[in-house]
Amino acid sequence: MKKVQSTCNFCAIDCNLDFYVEDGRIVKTVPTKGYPVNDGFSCIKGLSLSKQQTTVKPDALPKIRQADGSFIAGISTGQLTLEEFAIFGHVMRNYLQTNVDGNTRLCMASAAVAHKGTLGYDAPGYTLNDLELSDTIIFIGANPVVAHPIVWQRVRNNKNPDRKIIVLDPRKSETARNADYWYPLRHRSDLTLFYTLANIIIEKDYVDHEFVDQHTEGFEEFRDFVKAFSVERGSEVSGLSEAQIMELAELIHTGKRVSFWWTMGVNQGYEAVRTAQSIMNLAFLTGNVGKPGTGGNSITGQCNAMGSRLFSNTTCLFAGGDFTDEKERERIAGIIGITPDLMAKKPTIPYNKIIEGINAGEIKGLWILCTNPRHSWTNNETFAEATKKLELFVVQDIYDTIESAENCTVYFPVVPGIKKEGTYINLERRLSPMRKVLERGENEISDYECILGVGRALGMGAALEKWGTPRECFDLLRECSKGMPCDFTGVHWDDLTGSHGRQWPYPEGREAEFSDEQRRLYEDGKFYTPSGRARFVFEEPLGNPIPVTEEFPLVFNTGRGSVGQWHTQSRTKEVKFVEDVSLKRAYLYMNTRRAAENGIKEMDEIRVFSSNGQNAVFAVKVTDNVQYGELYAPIHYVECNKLTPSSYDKYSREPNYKGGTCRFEKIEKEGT
């Protein structure tokens, strides 16, 4: 029996698993003991990887080369490997000079933009071990009990007798139910609340002056700005009492190691970037940065969203360089085997502009990889409309049953992760290897080989000479990272196999200096800005672009439904023990009092009308864990994003998924 260690490619934790293989079949899957991320633990999704199968349906290779690269656009995902991101960006962005975005735009764009503005680079500084070292753990719009079980396991491993778990969330989520403190703030009031907390901390002189003076810039302007955010204003906007706000400020002040953790509840909003930066501002004010158990920390969604952000060639050059930096363009071009004039000239247009461009008749072709936007795109009927207008629609996936494949003109079947190899970067900057567990059958190819084949058919020739295999591509990306904050030139392909992974930075020649397996950034107080100081970034809160009205009086909130379900369920639907406990139809949660007022009982059906002009039917689960003015719908059903709005953060262009408004009508049963 052969044992192969590989990486789970569901969420951003990137757990490692040991696959035991005999006679071409996986007979046992065991979480890798001793791996720094999960150390012998895994959620049900990772343990189900051995269930993945795919049916190969070969298709002719399409001819997509056009005189004008704008003819076609691409959309990828945070679930591809580092190497697959890079070669897709090379073919599409460099050779075709066209636009490519990824569904990383749907989850982590706001955090990435916030990091760049505040830290100088997209470089979250924590290690997961900080969850075990913190005495005050604050989750903001995050529900790790369901969405990131390994994160929650780390919290449970924290044995500090003074440990406090604090949750800020409109909904009494599963995490809130296991917290010491829950602050049920009003929908989209978090930015005002955090400015209010900053003002209190400054007024009470709870500031770590040594850290602020030596390692930040913009404090004086920030101090003057937040003076307008009195506790009365914070209470009025957030719905929390003044006493609750003061209590939270004291909890932050009295904590010796305070860590702030945010995810989609922050990122998927209309002023998400500023909200994320306001969280980091609190960490700076109190000196909770770069020390064990501290930080203003973003929790990433997908398994390789970090890799997508740095190596997809969409919003930055490979490894995070600027498209306008001619010296960097020359350096990268020389490494990857092209002349600088063939490099992408500027950041791609964002996801929403691609869809809008199709509907406007400006983009005629689309190639999507490992993603299901007919289901996951906000206001998803706009994507359904777009697919009918395309002259060429290529879908590359392991399943031809996804909603997005229904109208495709070409389907590229590819193998799942257990049959391919590559590299992932997890939420704490750890490079993890995916290694082939099972051999492929006849005609089975990987995403990498599929993209490479298209590039060759397009006539790229010498521009692909250095890109023959994922291993060769990894070596190119290693060299691209040289001298950048993400420098991993000391990491080699074979070194990753069977390893504990490596956090970047890990520069060649300095391996001993970076040998610790659990490393955080900013311990020296140095950041990636030109001044080497972290920036206080702030802005007056915006008015809600989609306020509740008399016609649409309820907030339509969305999020994860259960531990076993994943995104659009294209992967988890085939796992019987997940399907057995998951509802087969769309459902939502409604407050108990509102349900009683409308004569609605458990699992009655309602029709929900969104302010985006769409409507859909949901079964109702009645609960006190949802506020009276909100409905909460799990994202795993296509009906959910039928109702979400075409509204975006102005800096990140991430969709405002949790900002919809709606009304509903009860569907009366026949005979009643």
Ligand SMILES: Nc1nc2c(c(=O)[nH]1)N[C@H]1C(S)=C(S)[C@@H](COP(=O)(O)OP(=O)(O)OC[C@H]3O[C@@H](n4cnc5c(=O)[nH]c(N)nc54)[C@H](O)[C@@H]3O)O[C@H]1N2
Given for the second form:
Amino acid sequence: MKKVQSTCNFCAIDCNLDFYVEDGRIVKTVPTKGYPVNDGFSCIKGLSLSKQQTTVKPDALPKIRQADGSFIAGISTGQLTLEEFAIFGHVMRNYLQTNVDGNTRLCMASAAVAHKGTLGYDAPGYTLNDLELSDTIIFIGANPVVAHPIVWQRVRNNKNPDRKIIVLDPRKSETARNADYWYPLRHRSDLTLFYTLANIIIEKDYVDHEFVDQHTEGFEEFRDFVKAFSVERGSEVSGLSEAQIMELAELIHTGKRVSFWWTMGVNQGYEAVRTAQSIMNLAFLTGNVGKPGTGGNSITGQCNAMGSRLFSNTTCLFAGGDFTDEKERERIAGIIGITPDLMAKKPTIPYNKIIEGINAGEIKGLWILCTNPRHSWTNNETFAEATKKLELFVVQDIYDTIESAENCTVYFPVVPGIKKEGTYINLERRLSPMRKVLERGENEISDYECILGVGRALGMGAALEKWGTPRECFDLLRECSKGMPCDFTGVHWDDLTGSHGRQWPYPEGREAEFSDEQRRLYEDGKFYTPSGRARFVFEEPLGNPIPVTEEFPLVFNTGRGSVGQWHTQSRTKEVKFVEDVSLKRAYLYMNTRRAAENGIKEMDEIRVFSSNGQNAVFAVKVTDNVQYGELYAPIHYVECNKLTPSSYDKYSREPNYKGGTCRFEKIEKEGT
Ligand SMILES: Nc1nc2c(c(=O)[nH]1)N[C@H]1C(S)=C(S)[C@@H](COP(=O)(O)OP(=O)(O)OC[C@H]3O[C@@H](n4cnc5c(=O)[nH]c(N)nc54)[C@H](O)[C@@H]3O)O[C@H]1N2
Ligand SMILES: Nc1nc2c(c(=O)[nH]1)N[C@H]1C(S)=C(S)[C@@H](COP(=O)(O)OP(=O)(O)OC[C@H]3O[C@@H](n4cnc5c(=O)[nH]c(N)nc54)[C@H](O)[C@@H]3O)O[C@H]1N2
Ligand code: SF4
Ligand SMILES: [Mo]
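Please supply the coordinates for the form predicted in complex with the named molecule, as a counterpart to the form predicted alone shown previously.
To see the whole picture, the full complex is given below, headed by that same chain.
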């Protein structure tokens, strides 16, 4: 029996697992003991990776109708390896000079833009161990009990006698139900609440002046700005009582090691970037940065969202450089083996502009890989409409049954993670190896080989010379990282195999300095801005672009449904245990009082009308865990995004997925 250690390619934790293989089958999967991330634990999704031994259909031979790259766009992902989206970015953005965005736009764009503005680089500073070292753990729009079980496990390992878990979520999520404090703030009121908390902290002089003076900039302006955020105003906007807000400020003040953790309840909003920055502002004000158990921390979603942010060639050059920086373009061109004129010169247009461009007839070709936008894109009928207008629509996936493949002209079948190799970067900046667990059968190819093959067929020739294998590509990316904040020149492919992973930075020649297995950034108080100081970034809250109205009186909240279900469910459908316990049809949660007022009982059907003009039928689950003013729809059913709005944060262009509004009608059963 052969044992292969590899990385789970669902969520951003990047658990490592030992796969035991006999006669070409995985006979046992065991979470890797001693791996610093998940040390012998994992969730059902990782344990079920062996179920994805899909059979590829050899008759799906690729054919390409149109060779003119100028009319093609691409949508990439945060779930492939570094090497795969790097080569995709190389073929599409450099050689074809096209636009390519990623599904990370739906997820981490707000955090990435917020980090760049505040920290000077997209560099979340924490290490997972901080969850065990913190005494005051504040989750904001994050539900790790369902979405990041290992994060929650680390919280449970926290032995601090004063440990407090605090949750800010309009919904009494699974995490809120297990917390010491739950603050059910109103939807989209986070920004005003955090400015109010900053004002209280300043007025009461709970500020860590030493930290603020030495390591930040913009404090005076920030102090003057938040003066307008009285506790009355904070209470009126958030719906929390003044006493609750004061209590929260005291908890932040009295905690010795306070950590803030945000996820999609923050990132998926119309003023998400500023909200994320307002969380970091609180951490700076109170000096909770760069020390054990602290930080204004963004939790990442997909297994390689961190990698795609740095290496997909979409919003920055490989390793985080600026497209407009001619010198940097030359440096990267030299490394990857092309002339500088072949390099992309500007960031991609964002996801929504790609879809709008197709619908306006300006973009005629689209290549999507490892993402299922017909289901996951906001206001997803606009995507369905777009696919009908495309002259060329390439779908590259491990299942040809996904919703997005319905109207494709070309389907590229590729193998799942257990049959390929490459590198992932997890939420705490840890590079982690994916290694081939099973050998490929005849006709089975990986994403890397598929993209490489297309590039060669398009005549890229010498521009692909250095890109022959994922390992060669890894070496190119390593070299690109040199001297950048993410420098991982000290990490080598073979050393990574079977290792404990490596957090960046890990520069060559300085290995001893960076040898700790759990490392956080900013311990020296230095940030990546030109001044080396973190910036207080702030702005007057905007009016809600989709307020509740008499016609649409309810918020249409959306998010994860259960630990076992993954996004559009193409993969987790194969896991029998998950299928057995998951509903086969779209459902949503409704508050008990609201249901009673409308004569609705458990599993009755309603038709929900969204302010985006669409409607869909859902079964109702009645619960006190959602507020009277909202419905909560799990994202794992295609109906959910039929109803979400075409509304975006103006800086990150991330969809305001959790901010739609709706009304509903009960569907009377026949015969009643
Ligand atoms: N089982 C499972 N795990 C997953 C995934 C999966 O599909 N299934 N997906 C992975 C990915 S890619 C991601 S990005 C993460 C997402 O992880 P999370 O962000 O933790 O999950 P969500 O359920 O999208 O949203 C979190 C919470 O935001 C709350 N929320 C909504 N509006 C607001 C608001 O205005 N303010 C505040 N404070 N909260 C609000 C919602 O009620 C919800 O409970 O999960 C990852 N892990
Ligand atoms: N309303 C609402 N909508 C949301 C969200 C929300 O909270 N609310 N969350 C958003 C977020 S955070 C995210 S990340 C997106 C996720 O949205 P998607 O990325 O569209 O969802 P997935 O189901 O993960 O799609 C991944 C696809 O890749 C395929 N796949 C798996 N492995 C491989 C592989 O090795 N190679 C290839 N080529 N394909 C593979 C799978 O079969 C699947 O079709 O959804 C977003 N949509
Ligand atoms: S889905 Fe996330 S928590 Fe579950 S095994 Fe995979 S990496 Fe670990
Ligand atoms: Mo995500």
